[in-house]
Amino acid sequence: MATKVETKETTRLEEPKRYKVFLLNDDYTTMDFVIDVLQEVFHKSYEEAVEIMLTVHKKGKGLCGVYTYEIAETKVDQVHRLARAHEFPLKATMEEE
């Protein structure tokens, strides 16, 4: 007589890395556009692309957002794009957290 074994097998999810996008202050870049940019690529309302672009402008650099590793690289990509495209220099990196 054969015995029957149950076994369990339980498997661990490990959450994705995330990471932190920056916008770096430059001195040519409008406070207009980086405020634009905020709105567009970030989604944020007008008064938290305020709060963001005079953090950057004060500070140097400012957190847009906190994304997975794709997510984050494309809207750094996004930014960058947007910028060439308007003839700005404006950069933003990203950070694992």
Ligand code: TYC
Given for the second form:
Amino acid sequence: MATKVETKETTRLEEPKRYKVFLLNDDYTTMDFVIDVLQEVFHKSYEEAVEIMLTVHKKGKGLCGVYTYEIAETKVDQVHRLARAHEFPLKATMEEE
Ligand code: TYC
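Show the same protein again, this time as the form predicted in complex with the ligand rather than the form predicted on its own.
Let us now look at the entire complex, which starts with that chain.
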């Protein structure tokens, strides 16, 4: 009878790293535009968007969401494209969690 070899699965897939996306304050971007960006790019409700915008306005930066690398990069890019199209200096950054 053939010997049955049992192998135990020991390798586990690493969880993908996650990245926080922040909006940064500036003196020129309108509050309404930031609220629109938070709703459109980050899928926030109007109330959440107002709260995040006010945090950025008062504290200099505010967390918009946590994503995998490619999604975070895309969100940052979308913010910069929208801002440029409307001639606002609004900036977004990402940081590893
Ligand atoms: N500080 C801006 C103003 O007073 C508003 C603002 C909020 C700008 C958040 C950028 O990420 C930002 N019009």
